[in-house]
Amino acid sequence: MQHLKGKFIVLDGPEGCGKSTQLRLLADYLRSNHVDVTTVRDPGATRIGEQVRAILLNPENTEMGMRCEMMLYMSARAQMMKEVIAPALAQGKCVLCDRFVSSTLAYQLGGDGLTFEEIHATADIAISHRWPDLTIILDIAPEKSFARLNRAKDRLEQRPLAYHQQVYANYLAQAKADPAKYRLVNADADLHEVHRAIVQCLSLSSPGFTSL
């Protein structure tokens, strides 16, 4: 796993897919293999980012437009990239991120007429052109993933099922369009099976990984 030093890895997927749990398991595994790991969540990870997160997820903010929503996510990422991600990568650490631009390309794409090109161009500025080396999408349909949620739903989670079905389709479309930088992992499986599949995605034997 030493080849992961200085790599930027994202875990993403629909609500309730288990990405936060899997990120913790992966971080523990890499540390046990002597990889220096920095973990972050998107949005968040900085004082400013956490404030933006609170605004974005507050169910009371029902009037928020999709373009405003997209720009707030990008603002939080800009701060996280400057304050946490870029310095960690420069130090040779492996950065594991819970969600990233792949989430915006799933959740905000099409809202208020937002296009892939608009989101991608805005993100490129926000993250100073430092895209993830690999994005792992935890693949599970929203009908199943939402059944796992055992807490009050945030602003985005309260949207109708049809919206989340489109989000899921957007994730799959991203992975299909860029197989060199994305991996799909079946998340409708045992916790440890999912973890093993994620570790395999990061091994040198994984197709295409050596080119990242």
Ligand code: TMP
The other form holds:
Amino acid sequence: MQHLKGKFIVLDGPEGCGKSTQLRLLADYLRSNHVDVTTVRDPGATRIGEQVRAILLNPENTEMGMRCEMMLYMSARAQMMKEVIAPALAQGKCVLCDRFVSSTLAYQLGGDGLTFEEIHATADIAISHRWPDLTIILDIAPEKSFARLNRAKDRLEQRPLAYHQQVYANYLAQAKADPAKYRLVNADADLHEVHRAIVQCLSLSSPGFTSL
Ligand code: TMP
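Mind sharing the form predicted in complex with the named molecule? What's above is the form predicted alone.
Expanding to the full complex; the earlier chain stays at the top.
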């Protein structure tokens, strides 16, 4: 797993897909294989980013427009890139990120007329052109994943099922459009099975791995 030094890996997917648990399992696995790992969650990971996160997820902020929402996610991300991700990568660490631009391209796409090109161009500025080496999408339909949530819903989780079905479709479309940089992993399976599939995506023997 030494080939993952200095690599930037994103785990993403719909609400309740299990990515935070899988990120922890993956970080433990890589550390036990002597890879120096930095984990971050987006939005968050910095003092400023966590404040922006609180604004974004506050159910009282009902008047927030999609363009404002998109720019706030990008602001938190810009700070995280400068303060945490870029320095960690420069030190040869493997960065594991819970969500990233792939989330904005799933959740904010189409809102207030936002296009893929607009989000992509804004992201490129926010992240100083440092795109992830690989984005792993945990594939589970929202009808199933929402059943796993057992806490109060935040502002985005409160949106109707039809919205989350579109988010899911946006994830699948991204993965299909860029097979070199995306992998889909079936998340409707046992925790350990999902973990093994994620590790397989990162192994040198994985098909198409040379593009990482
Ligand atoms: P989390 O539940 O994985 O911590 O993510 C916080 C919420 O923010 C979740 O509902 C997904 C949403 N989100 C977006 O809408 N756009 C984004 O770019 C990101 C990173 C998250």
